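First comes one chain, alone, set out as structure tokens in the form predicted alone.
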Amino acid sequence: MYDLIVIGGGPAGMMGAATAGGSGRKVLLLEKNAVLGKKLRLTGNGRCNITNSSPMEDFPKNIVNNGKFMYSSFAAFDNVRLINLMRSLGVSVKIEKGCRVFPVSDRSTDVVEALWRRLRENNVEIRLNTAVEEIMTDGGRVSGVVLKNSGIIACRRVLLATGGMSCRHTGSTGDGYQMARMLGHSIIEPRPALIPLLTGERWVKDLRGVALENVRVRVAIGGRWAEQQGELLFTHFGLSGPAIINISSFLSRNAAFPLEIKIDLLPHFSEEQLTGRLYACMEHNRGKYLKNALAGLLPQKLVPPLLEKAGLNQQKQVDQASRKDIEKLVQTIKNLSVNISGFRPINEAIISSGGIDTKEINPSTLESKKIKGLYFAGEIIDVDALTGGYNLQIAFSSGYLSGASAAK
């Protein structure tokens, strides 16, 4: 009889299993893949953005859905404890732009191997290539699990940490949602989050490969503006890059496509400053065409569609540009509009939004309010955040709290 069976060998499951095992409980970790941490190995382009070094009070501000639900998890296991744990397991870390924390080695496999060592140290039994079909209950309490390839394993508690619906090739196929639904839990419909956006506009696709280092992206949602700043990339299907990836999370539940997003191409300039800069460009480029007068201010490939959006003839000479022309150009640069038709497929999302309804989970223990001895951790819960290490911290923190609670 196991004290705890953990279903799912991602960051939340590994952390939960190791925490419970460290308390002397008999723990079994079941993973349907041939390796642990299959999705974790891909995060941060294989570098693994472990967490963010910002103060923990800033974390909820970067959580798009149900940030308050994470207060107890963060209090139990914060970013400092996570960084110290990694160091104790031999993983030195470094802090990069945006307070993102990475292994010094830039190898996500180092993080997976460190967690594996932690599991072994804490005597956690691991079974790979083992998929679970159902969680058994008796009198409203967990009693065991049914394996897909036949077999029943008895236990007192179960931690469900099977992830969401993104990156299906890593095993995130929504199995846990079905198991929870069979036990009476409500599932907030999984939707793509942190994902590129689609557009049908030809001019955007013609700019594929053009990258902008620092833009501000805004979109109106329910009468309010969501805003993100950072890099943007034009692609063959629409828009990508960190600023777009982050803004997409605000659209995952509330968007009615098609919709319009606004891009401030030069957010470091006020309209007044940009007007002055444009007049200086015009003065310096007298005798040239408008399309050739903005070099150094914007990528040359972007200038023709920008002038067209402003209603200006790109063959017009700088000397002929009126004050009204400059005003139009300023407004277009500061409020370039793109019509968005939807998301890329959920399988291409970094994470999925949705999952187990947080109203049905005790935030102080992460135990189900419906089934005694059933716990949840990680992406399977209806909590999702922006890029920057916040989602992995959610996984590690919820994994720790659920494992500690299940060990009591």
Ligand SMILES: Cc1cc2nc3c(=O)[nH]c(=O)nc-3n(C[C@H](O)[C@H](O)[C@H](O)COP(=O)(O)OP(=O)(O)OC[C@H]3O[C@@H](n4cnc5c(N)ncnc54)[C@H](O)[C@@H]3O)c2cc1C
Given for the second form:
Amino acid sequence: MYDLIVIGGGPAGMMGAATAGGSGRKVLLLEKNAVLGKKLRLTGNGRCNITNSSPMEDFPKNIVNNGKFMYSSFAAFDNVRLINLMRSLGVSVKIEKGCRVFPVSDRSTDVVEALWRRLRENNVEIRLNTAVEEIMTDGGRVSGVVLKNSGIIACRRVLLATGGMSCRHTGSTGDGYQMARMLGHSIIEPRPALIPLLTGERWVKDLRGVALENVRVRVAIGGRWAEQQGELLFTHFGLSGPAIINISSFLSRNAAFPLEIKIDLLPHFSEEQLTGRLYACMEHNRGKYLKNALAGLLPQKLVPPLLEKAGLNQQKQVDQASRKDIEKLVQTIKNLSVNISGFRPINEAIISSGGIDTKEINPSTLESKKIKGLYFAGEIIDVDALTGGYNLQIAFSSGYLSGASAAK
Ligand SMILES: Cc1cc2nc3c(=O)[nH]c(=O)nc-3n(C[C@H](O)[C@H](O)[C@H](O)COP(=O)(O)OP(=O)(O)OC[C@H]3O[C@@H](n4cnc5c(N)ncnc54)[C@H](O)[C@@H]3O)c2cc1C
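Output block for the form predicted together with the named molecule, input the form predicted alone:
All chains and molecules follow, beginning with the one already shown.
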């Protein structure tokens, strides 16, 4: 009889299994793929942004939904412990822009292999190509699991760590939601998060391939503004790039499309500074067309749609530009609006927002409040964060706490 069966060999499941195994429990890890950590291998463009080195107090600010639920998990296993664990397993790390932590080798497979070694060291039995269909209970307690290709395995406890709904080919197909639902758990509908946005606006598509290094994107949700700063990329379907990917998470569960987002193309200038800058630019470029004069300030391809949005004639010359025209330009550059019609499909999302309702999980142990001996970890829980390594830290921290709790 196993003390613990862990369903799902992603970062959360591997960490949970290794932690419980390290406490001397008899642990079985079941993974439906032929390899462990299929999604983990893809993370950070194959480089794996394992965590963020900023103080843990700053983590909740980067968690879009249910950050408070994570307090106990973060207290049990924070970013320093994760980095130390990685080092002890032979994975040295480096810190990049935005305090993002990566393996020095730039290889996510090193992280997967390190976790694999940890599982072996802690005597965790691993079965690959093994999909679980159902969790069995007896009198409100976990009693075992039913495998997809028939077969039952008895156990005292189960850790459900089957991930979310994005990137289905990695194995995250939402099986865990169904298993939890069958046991009476409520699922907050999974929706795409950290995902590019669609628009029907022609001028956006015409700019495909143009990247803006530093813009501020804002969107009004429920009477409040969500804001993100960073790179933006125009694509054939709409908008992408880090600033857009991050702002999309605020729209996941609250947005009613179509909606308008506002882009500040030059966030480092106040309106006053930009006005001054534009006057200086006009002074410098007397005799030229307005569209050519603006080229030093913004990418050339962006200028015609910008002038159109500002209601200014493409043939207007600098010398003809009035004070009102400059005001219109400033407003358009600081508040360029794009009508958003929806998200790209959930399969293309970096994560899904939604999952097991946190109200039904004890945050101090990650045990179900409905079924004794059932634990949850990782993306299956209704917690989601911005990019920067926060989502993997959530997976590792909740994996650790659930494994430690299940081993008690
Ligand atoms: C392209 C991409 C890049 C990303 N980059 C980063 C990054 O750099 N940094 C970061 O913090 N986050 C990143 N993320 C997010 C991060 O990968 C996830 O948050 C994390 O993998 C969630 O871990 P998990 O263990 O909960 O779930 P998963 O990693 O999805 O693992 C779940 C596992 O459960 C298995 N499983 C599912 N159903 C069953 C079943 N019925 N029986 C048995 N096994 C089952 C699956 O096969 C899978 O292996 C990225 C995501 C994507 C898609």
